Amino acid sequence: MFRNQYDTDVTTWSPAGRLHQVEYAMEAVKQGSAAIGLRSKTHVVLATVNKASSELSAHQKKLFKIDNHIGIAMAGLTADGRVLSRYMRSECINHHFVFESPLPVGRLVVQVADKAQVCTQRSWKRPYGVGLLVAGLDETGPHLYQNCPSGNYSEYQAFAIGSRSQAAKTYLERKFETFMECTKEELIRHALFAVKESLQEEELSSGNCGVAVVGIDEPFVVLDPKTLQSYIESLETGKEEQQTMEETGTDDRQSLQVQHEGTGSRGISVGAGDDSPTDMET
């Protein structure tokens, strides 16, 4: 993208019907490190790629607890994400104080989307440069939403945002039909596989990824590095077992093929060495 006469403020439309500053905010989300979400009948899992700006600094926090039943993962400008997370926490507290019940996930998502949309209609404001994946649980079950800087929002069974998210999306699209019946552990493993796809050549470890879970009778919690590392090790163990099974199956097929060829050759030699007269000779 490049500067032009139609991107001086967010309220100026281009002749093509575009708001360039909103598109720039959406591009900021694409430049951020990846965030992934997926859900089953009982749980929602969020996973993020943690990247530091330099070798001397620590990574920025990308998983935030909003309430016991809601949490978010973000991609883009984390400073904008912290502002939105504080707003979401305030809304949850106010709702619980007035109605003495948890705020429904869908209602909170709509409120955040409305807040983001206002920034696209005020010339003295700029859009939030952050995308959110909202995981929550209410009376209707687990939910996974995505909030966009434009004010749009959608509910998903599985989704990924941020840089290199297309590789994670490809994995999710290939496996999403099995997610609804998955257990909590299986869902976490799928999330880690998707994170690994977005990392590409980098090695997956508890230092460069984060995972959070919320489920029925389970409050939103961010997994500690020790627990996360145990899941990553189980992934490697399962991969090695699968490779061993595949190699064993290949060896069995090769041995069966050799036996079959040997049996065929013996049958030919017996026929050739038989001295009894054939029907033609008789």
The other form holds:
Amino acid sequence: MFRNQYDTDVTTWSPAGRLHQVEYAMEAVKQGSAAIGLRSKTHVVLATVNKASSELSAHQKKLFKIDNHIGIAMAGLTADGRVLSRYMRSECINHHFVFESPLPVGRLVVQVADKAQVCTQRSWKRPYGVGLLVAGLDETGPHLYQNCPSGNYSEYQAFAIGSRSQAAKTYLERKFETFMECTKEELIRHALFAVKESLQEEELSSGNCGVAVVGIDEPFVVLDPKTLQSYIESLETGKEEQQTMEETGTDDRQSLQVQHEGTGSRGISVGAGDDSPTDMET
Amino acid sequence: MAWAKENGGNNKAAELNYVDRSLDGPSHNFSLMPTPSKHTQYPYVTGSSVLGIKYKDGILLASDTAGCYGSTVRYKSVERLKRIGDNTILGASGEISDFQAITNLLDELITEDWMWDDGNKLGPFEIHNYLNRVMYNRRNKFDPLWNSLVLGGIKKGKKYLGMVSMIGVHFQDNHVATGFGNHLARPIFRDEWKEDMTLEEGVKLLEKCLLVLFYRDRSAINKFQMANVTEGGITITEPFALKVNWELEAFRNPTKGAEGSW
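Structure of the form predicted in complex with its partner chain (previous: the form predicted on its own):
Complete assembly follows, chain above in first position.
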């Protein structure tokens, strides 16, 4: 980590061909609390780990609605994230004013990425210190993108950013092949399981996480604490039912999952095989 | 970016098409040394009516190919129907040069949209709204684009037909007409248009109205074009003529009984 010589300016290359300031900005994203996103054929779900700076304070707001069909989750410098979300909202509104139709999420993501790139090539600017997970719809269906401080963007089936996101990513990697066919409820439960992985010891509750959903013909909405809590509780009941279903092996989805995941899945207790339909408290 | 083109386009490229004059029109009305106003006060070379109807498979537009210079029918091969992208057609009456400017602007818009290459495409409704913004914005600067535009298209099975006027009035309907077509063709549409007509029925209806316009509109000529847009694509016919009959009873002694005639 000792590379002080070429990291003062964002406009200075290192001999190894790197822009250290940009990489430091991406570190800031890795230090922020986790944000997770996953999508199916009809919905995209965003989930965040909400950290309060002290017991007295309220949680940081990390889920933002950009338009009826686009929303973001951020990790890193939330102040930078607020500025970017203001820009994104403005772009969406302008597009809607001129064309009376929603701005395709892919185009918005590219605009944000171009904006971020500018900050990596001006000596009087600094890169944005926030990573965005952008969930939205366009003509071709729902999409999930990630925006980096470096000005890169990529599309994902499922992804996680921020601190302890690797645990969530591992969970998502195990399950992502089933996501396309998931219902909205199943997708939200997957997201909550992934958040659980990032929280590790802490108990999952509506106080320390946030979830938002957007779907075809369903505007972006951040779930209120009550709905969120009922989803969280359904994770518990879902898990119990899951154990019995695994033993009887009646569920089709279950067998499909075994095919995909090999032998390791059944033994793992956390988040094991949870995509069979369960009775959900609503 | 496409959004930068709202409000008439502050695009430098658009300005290059207009020597000394941006598509925006003059950007301010007041200065210390006021120059003569360069606002559009009246049109020079104009096109007459445009007609449009929805039918079962899509939209049909029709117009004649005359460009009148005041009361002279000076240009007889003016194409007043243009394709925009591959699912929209645009017809215009009014100032021909303004129509050309609008077509240029829309071509740029479509090209930019195409360059995104991301599976999203501007549909006819989006283009209608964009044109409305342009026309209304110019009207607010007291420098209108002197056109009545008819826009028709079909996207994902949804048919669209609408009109934007030079003052920014816009609406959609099953049948639209501009200029004299409003007075002569629309009453016929109201009587005879029905839902889900076949192509033949639609063409027949339009030809009937075009004929009426040729008989009664002095700036119309017997040379027409029709544009057809369906899910399969756009076709604009070569110019054709219709059979006219000047021996009709109504044309004998046309001023008989008219006010002030003898």
